[in-house]
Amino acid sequence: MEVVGTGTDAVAYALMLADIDVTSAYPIRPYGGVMQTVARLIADGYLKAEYIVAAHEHDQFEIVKHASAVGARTFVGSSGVGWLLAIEAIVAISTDRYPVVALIGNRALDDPPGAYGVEHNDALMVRDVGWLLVWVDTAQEALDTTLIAYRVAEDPRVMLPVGISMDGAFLTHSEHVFKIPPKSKVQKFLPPYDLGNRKLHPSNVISVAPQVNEDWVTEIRKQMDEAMKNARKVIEEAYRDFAKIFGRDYGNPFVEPYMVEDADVVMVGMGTVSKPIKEAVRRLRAKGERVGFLRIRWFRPFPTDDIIRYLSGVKVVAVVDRDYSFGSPFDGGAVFTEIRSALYEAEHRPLMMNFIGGLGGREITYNDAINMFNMALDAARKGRVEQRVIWYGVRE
């Protein structure tokens, strides 16, 4: 069935199809559309689930943590500073290995009521604590990725939470046409949630989150590391099965390559920035320029092998960061720094440039993408980068 809706609507329909048991809600823009649509689906009888309105974001994540511990499939979401208010519970969810799925409506970190526009720093704040992180750029991909997220998170080889990142306003509030698959296909793709012998129940006396300090913390962290490594294979399996059952094949699960095969210059980004950059690629290709685009879907686990595969042979890699990482190596953004690290092992290392832009919801337009490409093409012709990190569009 085809419908017209926002990116948050698409996630809500996926929750209906996944038959979630518990959702905890607290209104904060721009994620809030999910809780509104889920409430309507429950009220109209399309979804049977416990809908708990929390006092604040910290409570939200504590609620789903405990619901997941007793065997409930859960969903939660937040944005910006609200996401970070819950950081204590967010860390505990991954450490306790509960496969919670959350929507992060990407929003600038600012003193409320402050900036509501998109930045990626909110999601990136948890990149090192055991959450899987994935970015989507269409409503259809948001629906599909939500189903895939449950499949990956709940796999016994993984059992880690997943944060689905969605650009605020550009996707959370814009309307798209997307398809809602039949529930029979979802049931074939997504097994029931099963915690196994870790399910918290009076008949199964276990200890959850004991204080272990130096006795076992290292071992717990190493188990999480193994689970994150396992996630790569599980993600690949999930996307293959999704293509077979639903007929939508995303190709490489971790990245989306666009005209990169013979490119001299490849731009890299995450989320909805792909739209203007792809248009710029098409226009520049028509003029004979060998350019391409690589969109990163899964940031954790990081697609190291794919980065080396697609980027090591090009002349210039230009990374567009909708984030910042103050004091980082070369004062670049988080994505730039991770890609630079991944390419250290490459046999042929390209020149690299970093554009930090689109912060606070400022639009990155087609013309902006053309300008960025022209700077990167100029560096390719000269064989050197004159300015490694450019804060694009900053007013003097």
Contents of the next structure:
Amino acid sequence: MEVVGTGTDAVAYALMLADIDVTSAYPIRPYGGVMQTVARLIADGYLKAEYIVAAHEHDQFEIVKHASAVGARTFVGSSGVGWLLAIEAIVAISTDRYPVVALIGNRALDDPPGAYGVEHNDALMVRDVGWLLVWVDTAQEALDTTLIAYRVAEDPRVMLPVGISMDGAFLTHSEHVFKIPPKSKVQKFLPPYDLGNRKLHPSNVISVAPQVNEDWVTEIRKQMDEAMKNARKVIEEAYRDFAKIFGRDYGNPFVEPYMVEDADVVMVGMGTVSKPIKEAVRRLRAKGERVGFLRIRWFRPFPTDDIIRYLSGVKVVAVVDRDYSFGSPFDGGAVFTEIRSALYEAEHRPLMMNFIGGLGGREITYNDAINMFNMALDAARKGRVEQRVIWYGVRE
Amino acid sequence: MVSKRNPDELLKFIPARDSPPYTLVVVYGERSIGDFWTFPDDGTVERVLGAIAKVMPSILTLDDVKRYLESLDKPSERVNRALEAYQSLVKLREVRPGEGLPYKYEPPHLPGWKDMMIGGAIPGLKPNQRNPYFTGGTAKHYRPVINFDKCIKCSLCWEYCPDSVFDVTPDGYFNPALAYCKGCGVCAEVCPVPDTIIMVDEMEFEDGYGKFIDEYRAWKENREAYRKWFESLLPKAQVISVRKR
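Having seen the form predicted alone, could you now give me the structure of the form predicted in complex with the partner chain?
Starting with the chain above, the whole complex follows.
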């Protein structure tokens, strides 16, 4: 069935198909649309689930953690500072190894307050604590990725939560046409949630989240490390099965390469920034410039091998960061720093540039993307980068 | 060690060591338990300081001890206690390798990350099961002694014991596995029948670590002998609560 809806609508339909058992809600924009649509789906009888209105985000994430521990498939979400208010529960969800799926409607962190527009620093705050992180680009991808997220998170080899990042406003609130697959296909793709011997139940007496000392912490972290590494294989399997069952093939699950084969300059970004950049690629290609784009889907686990495969030998790699990491190496964005780190192992290391752009929801147009490409092409011709990190469009 | 007993008597309860020889220093006084949360200001610290000054003046001289205690509140009382220990209350006993209670400490085996349940979850224990590493060692001061003749099988001791010490017997009694008991006395506290679980000073027994008496079996084998034994211990039992005794 084809429908028109927002990015958050698409996630809500995926929750209906995944037949979630418990969701907890607390309003904050731009994630909030999803809780409204889920409430409507429950009210209209399309979904049977416990819908718990929390007192605040910390409660919200604690509720799903506990629900997940007793065997319920759960959904939760937030944005910006709301996501961060829940950080203690968020970390406990991954360290206790519960496969919660969350939507992060990416939003600039306060202060300055009231900047509802997209910035990726909210989701990136949890990049080091065992959450799988994925960025989606369209409503269809949001729906599909939600189903894939449950499949990956609940795999016994993984058992880690997944955060689905969706650009605030640009995707959470914009309407797209997307397909809703039949539930029979989803049931083929997504097995029932089974915690096995870790299910908290009177018939399965266990203690979870025990207080431990330094004799145990290293081992518990090492288990998580292994699960995160396993996730790469499990993600690949999930996308392969998804293509088979639903007939929609995303190709490489981790990154979306766009005209990168013979490119001298490749721009890299996450989320909806792909739209203006792809348009710029098409226009510059028409003029004979060898440019391309690489969109990162999965940021955790980081697609190290794919980054090296696609970017080794390129003359200039220009990363667009909708985030910033104050005081980081070379004072750049978080994505830039990670890609630079991965490319240290590349056979032919490219020159690297970083555009800090679109902060707080400021739009990046295709003209902006063309300007960025021109700066990168200039560096490619000269064989050197004059300014490594550029705050694109900052008023002087 | 702070005790009213003499070193030879105490040595029956102190685990033997392979090497090297050491000196057991016994300071006369009531034993006293202090830790991070409790500090009974009962003179134990002062007596121990006085004893150290006597035995190892190279670490602490009597003048050092006095100077320190005089900087606290109630200085003369504190100094007197230290002096008392220094002058008359210290007994020494050379302990040879192998002397003492035959008990060898086995450090627990810690599982590797592949052997643990994920997320550090811990499987629960079934009734009559215990974590073999959670024995009480030689640390407990008191042990429960059960008068099975009076037991009404209410199960409160079994439920309340924080270390799951009690085994359920086929006929419904609750038999303490004494190796696992830490001597806390909760069982005696919750027992609704007076003088049915009593807490007795561990030093009244010489059955020793690792070969503790099986109280239930002893009772089954000879009820009359067990009853006499229990009655002999009754006057020595700790007063657990005013309510009952």
